[in-house]
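Have a look below at one chain only, the form predicted on its own, in structure tokens format.
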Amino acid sequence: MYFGLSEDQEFFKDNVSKFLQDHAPLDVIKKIIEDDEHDLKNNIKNGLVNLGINSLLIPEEYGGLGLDLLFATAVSQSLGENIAPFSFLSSYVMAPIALINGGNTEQKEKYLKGILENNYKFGVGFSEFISARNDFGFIFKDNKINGKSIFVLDADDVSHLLLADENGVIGVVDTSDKNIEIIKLTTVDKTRSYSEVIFKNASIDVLENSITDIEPLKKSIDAGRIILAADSLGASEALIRKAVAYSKERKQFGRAIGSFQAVKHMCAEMASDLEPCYSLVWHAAHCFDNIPDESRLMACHAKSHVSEVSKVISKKATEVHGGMGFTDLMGIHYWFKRIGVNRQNLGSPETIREEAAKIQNL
């Protein structure tokens, strides 16, 4: 059975892919990530939240469109596509969704409505829950919160950090308060940040029913995965076009190396492991809002297989482009990049697979 997008989910996919292709082509990109050009970057966020993508799940009652996950998955995926310099997962996706199943109803009146009138941005931090470290970790002590998070994404440039704790208890800090300090991570994919940030007896807002209740925070990264594995999805599907159109116009001995039939082989096989991967990850999105019970095992899935597939489809399109692939003048590097810390991010395909196979009691 084919799963696939209404037609308004379509409506929201393509209006952020035209607005990307108009104002965000691959030599914007570049002079964002190279030259940090702000003003460049605050003009794509501004566009897109103009189209509305700040209010896609605050649900009706504090403002928002009220949508399911499966418009949210439709966006990420024209994101990933244009690999977008642009904090969705975090402030309009994870955050929305901790908020509304963790806070309490001053909680929810604050923040979501902060998110939605365009005040407020959140950047998360739950690698503490998802696989602790040496040397990091925190504590929420009597609304204070001292230690060390890292991996934080996002964390730049905002006003809020949703954290957890191994607990899974969800917290808000400002980031405005004088005792915390970010440092900025440096990492491959530079179309997002990565931060490390200390706590010195910082002021925390903790959510209140996620003090009783994991499942707020199990939710929200329930989301997150799903919102990731859409980003690779879109990002494989532009490494394959640029690789068949590249394979079409590049001449080797007289001839297109697109009629050679390893070549042939090669974009045959990306599209052919790519194409159920579609299906996967809208019906896992379907299943957060409407199919509780498979809600978890099916995020699990999205995320761990469509992970592994994308890593080969970067590899494949790189080798189809040949040496010319590995340079920054092709620029499919950043897809490359990109797909390679999605891999990572709040959870590893090992670590998820365990995760599934835990849910199924295996």
The other form holds:
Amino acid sequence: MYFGLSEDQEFFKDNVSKFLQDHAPLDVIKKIIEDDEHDLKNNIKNGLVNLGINSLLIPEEYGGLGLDLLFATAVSQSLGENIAPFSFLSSYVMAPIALINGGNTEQKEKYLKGILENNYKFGVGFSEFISARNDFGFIFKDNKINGKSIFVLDADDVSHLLLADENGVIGVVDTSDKNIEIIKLTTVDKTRSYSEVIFKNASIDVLENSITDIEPLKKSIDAGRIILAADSLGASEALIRKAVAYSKERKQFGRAIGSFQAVKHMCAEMASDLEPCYSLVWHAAHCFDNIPDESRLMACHAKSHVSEVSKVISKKATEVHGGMGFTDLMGIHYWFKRIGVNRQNLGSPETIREEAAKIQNL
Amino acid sequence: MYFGLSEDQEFFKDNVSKFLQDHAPLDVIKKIIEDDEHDLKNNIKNGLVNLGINSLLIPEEYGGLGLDLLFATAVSQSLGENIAPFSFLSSYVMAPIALINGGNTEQKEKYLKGILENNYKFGVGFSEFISARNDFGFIFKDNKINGKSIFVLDADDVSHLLLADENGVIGVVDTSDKNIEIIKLTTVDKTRSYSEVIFKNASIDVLENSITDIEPLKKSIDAGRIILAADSLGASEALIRKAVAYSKERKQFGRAIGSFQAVKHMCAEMASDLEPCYSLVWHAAHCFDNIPDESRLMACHAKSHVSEVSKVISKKATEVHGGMGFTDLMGIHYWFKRIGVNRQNLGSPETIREEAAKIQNL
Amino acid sequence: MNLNYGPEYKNFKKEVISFCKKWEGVHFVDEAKSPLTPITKVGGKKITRTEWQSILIKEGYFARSIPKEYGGYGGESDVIKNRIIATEFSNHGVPSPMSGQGIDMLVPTLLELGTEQQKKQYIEKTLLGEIIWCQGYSEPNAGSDLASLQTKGELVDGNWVINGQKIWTSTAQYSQMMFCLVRTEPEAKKHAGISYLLIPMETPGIEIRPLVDMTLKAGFNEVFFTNVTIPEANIVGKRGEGWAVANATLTHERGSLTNPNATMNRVNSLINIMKKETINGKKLIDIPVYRDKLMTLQAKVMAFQSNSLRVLSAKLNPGQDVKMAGMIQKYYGTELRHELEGFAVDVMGEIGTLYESSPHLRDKGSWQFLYMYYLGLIIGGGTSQIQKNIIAERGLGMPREPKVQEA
Amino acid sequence: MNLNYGPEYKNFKKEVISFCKKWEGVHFVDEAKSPLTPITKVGGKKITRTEWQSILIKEGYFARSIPKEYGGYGGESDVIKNRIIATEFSNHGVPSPMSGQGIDMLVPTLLELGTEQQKKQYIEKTLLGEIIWCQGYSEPNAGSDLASLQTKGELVDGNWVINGQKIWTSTAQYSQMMFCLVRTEPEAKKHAGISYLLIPMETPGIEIRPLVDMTLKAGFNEVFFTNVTIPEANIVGKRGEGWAVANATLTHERGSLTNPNATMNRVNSLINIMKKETINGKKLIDIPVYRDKLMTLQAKVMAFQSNSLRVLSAKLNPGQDVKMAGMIQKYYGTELRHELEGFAVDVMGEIGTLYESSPHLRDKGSWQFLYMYYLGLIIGGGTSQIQKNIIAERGLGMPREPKVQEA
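With the form predicted on its own done, generate the form predicted together with its partner chain in the same format.
And the full complex, kicking off with our chain again.
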């Protein structure tokens, strides 16, 4: 019995962290965001792809590494910790899982290989299935899609979009199709991209197994939620580390502020709230990989619980930094904002808790 | 413009406080509770009645003091502060208000005079109207009542019970009626009494104006909620005072524990949470007396908000007292428990917030 | 308890309303010099800012209690009249009088402690908006602990020569003057040795660098001083007594950061959103978990409003003890507002995270903006932690932190 | 990640199950000497408590790693086997081995630091339940600050003469012995000067007074010592080193106060209530505000369970760093449990406030009882405030409170 990341998982995670610390420190991320530096962004993307991040979840039979979600979870922690300006969730987690479970042989062959060979990138638009806002929504009919989707994840500069209709059928849209319009949205979190997409009779390739089975979609959402939880987990870990370090350095009233009990207790509360989240997220990923019966509920609880914990941490860590926490100089807000957007993606905590109750027939 | 208790109100409140400090200190209250000392309890009751507490809200035309609810609110603060083992809510607030608004001339004459002359005492059973639990409930028909009510307030040793059916009609039952059975309940708060009552074709005197108008009942509930909020307000004030005093006295690690920032901040949080509650409760009472349009919402918010604040204070104040807070020696738990039961009476915070939304057509 | 203002105020209110109707739509030739002055309805007369200030003073709608000789109205202070003016101006969309650190902090300080010369020189121009002031208190190493400030002023040949750095200086880029705390007695300890100086912002050697914050919008600055030389007479109070001079106005600042009525307006704006928008066809207001939290917050805001009425009452009824009610406002108000704005973001879900010039913004993205901005206010002007110290020590009389052995 | 225990444990589990089946319904001739030993199913064999302990030791189901010479099983410690035993005994309603401060704290201390004579004299009898121990640490003026304790022990003619008072002594009234911290070097400072003594409770001069707590149920005591005289040899470790002796076992105590699986059982019991009971005909579980909060708590408990699996894992996999995961358990677990029990009271509304032998109690009134009891546990055994100090200083490496100048 061993509860925790394996040596291999730690090793891969450390490699990702090391790469990001070397090639994507805060000032580089700021440049990418403020000056729209595509080259710098592509360097990061290429470096991560060279580490094999794109082939993590692709089965060995398609040439991928065939690793499990716990592996991807470890990677996601590192990406969140380093607020990596990189779209991991859609192309390399949710799309592969949707395709593996929902695609027919040709579809798998085509799309998984495309991801593996770095020719294809995916955006994911499942918002309307999870909780459709206002008049957003779309209809699949005769291999065409009509309507609009808000908050398509990672839809910037991708070859395909994955969309789920209200019945849980998954369709693939080629972004070169002239009958779609992608409108870039700006959120507070500029390390990743979000878009609204309007479809006017665009062609879709429906994933065959998703027509009669909702599991491909649900599994993709489960995995996405665990990965987002891991991202916020990593971001929260970074915030606590920064707050503790700053509190030891910064002096006020002749003492390090970290020697004041109020500051100590804020840090202790953050650490206590976060510590069980590691175990919860890993456990959820382990269940996804090995214990499907417990997996969906665990994924829900991991996402909603980590979202709540991280929100509180993002406030307290900013406060420990005092005025500096509020400025752009230390950039604490990048983590604050990443956590803020993760919280709403793939279901807000309230939405997900309601799902958790339904899963248990409550 | 003057926002606050008037000199008269402060004076009356101080008189009640002084009487209770002299005649009902903690050790007397403990004796009443532990040894069921009826004489001691009656002394307190008689003393408070001598101060005019029973005639506060009874109009001058019936020989009462004809004072307003803000007066009663001030008194209730003092009763809560001193965890008085005394039934103020039912006989002297909710019953008079129900009777004044719902009774016909004879009913007012009979019952209000009875209260004033200290011959009548009332218990109140409105739980089933506010939120009926499980199979509790009763039916009025042909001036008879059948069914059962749980959590009838102050029903110990009273002459009458006031009951509201699901339509908001109020009926008076004489407790000498052989067709009722009063079963004493034990709650954690032993300073007041609660009962279950079973009715088997007992006679009721229906308050005439309550048949067509729900306002008499609603007003009685509004007033009851404000009075309960004031009770918890007073109890919380006492807890903060005790915690601050203890923290200045008690030494650990060579210093008064009140000099530790953690303890200071707990006390500061309690004070900050509670301070606006004074204004909210007084404002609610003032609206009840003078601005009926705003009154119901204010009463709801006063009750639910003070309930939430007091729950947190009752925990923190106990913690500041350390182990001593957990023992019976200092008796902190009497305040903790009083706040705990007030919270659930006449609607839990969740129930009342739902009402507050409905009042605003939300 | 009496919430009526009395008959004399009824008449005053009528006057103000008729003034407002007359001036509805007034707007300005010149841009507002400070971004803290919001521009309102447009369409009526077009005048200068200074003309407007001057009209308001003449009517007694601004600078009521400031003596005529210094450019004020020369009447008595009246909090209820002030309240009526603020309410009616807001109702009619008439531009408020200017506010800002010069008017709110420097003017009262000068009135109390300035020389006759200083009063004459600065007060009227400040009231008319001809001099905008910024505040030079905080430094990178003196945030909560203002007494640790290090910017130095040396007296050389009858001039103060100033070197050092200030931070969190809002409106520095629009200001003509700064009132500033400077260490003039380096050998004196902590609070002693600080002086309160008035520095023209055009003096050579001053450099202003904008300081971007998490909202990417609000305007703080860093201000650097290199041999900035000003006359010896530009000091308020005595040399080394600047701490006391500053403290008179610090108290003033803390109360004004949060307005409960503005907070209730936000609750109502949120209700509007919740009535319109849907999840899976269901209105947000009909989702019980959101409705419950909305009511929880509405109750808190109502308590806060009532609390501030009580604070107002004490200004009218001397002797009413509302020390604690006043003391908690900064902590309670900023935390509450942050919670409320954050809840609104939650209710809107992904749409709540949209920002800047994104499509689909609600209320110009103000929810997300203010969610962050109020976190700044929780920190600025005495963090919540400092507030709790003050509440415990000064409000509840708890023991101060024991003195620490010097390392 | 691997949550399987491996094949050898499958066999062990089978053995334990067959043992449980054999002994199902066993119960005791004698009352449990300590109320901490719950009695379970009745119906099978009737034996003495000591016989039962002895059977368990023989099978290796209790005292596994304690050497045979001191009355133990003489095997290796195996946390998974312990877990299997606990689970299966609970599943089959077979009485657990005794626990208590003697077994959990005194025995490990003696094994590490006791003399050969002490080990022989006390360990076996303690394991068999023939000696029940209570703990004499806290005093009225030494709660969080144990180093301030004042109970004195003087060495007079080869005996310790003890005077003073202890408090929070649970099970004092059932105990034969107390392990006790006593100040034996009055001139030494704080931690120095304390000794760890073993006191027979029948010694003349000991008075036990029960201490009623807020639940009006749980059994603490005050214990008073007046010239209590015991042999010099009744000391563990050296004179003046009692602090170190006690600290070895204090660490032990903190982890065991909260059990996440028991907490999850409470969640499930609450769900049962919520499925049955109604408000206005609507099931509690169908009230969204309650359901949302229930799910919030269920997630927290699940996180806590996972965290404790990780702590367990580190016991099996030396080198795994779970320092923080272990350190937070007392704070996290007691606060969570208090919150959960309090939420259950809220859900039941007025019925939730019923207590003692009232009609209409749910689950024997345990919700209200445990709501208060866990507030006691938040305070006892190192309050949440002390836990946060420890987490910050030892866990996060934050600076200790600076030394205070002596007044």
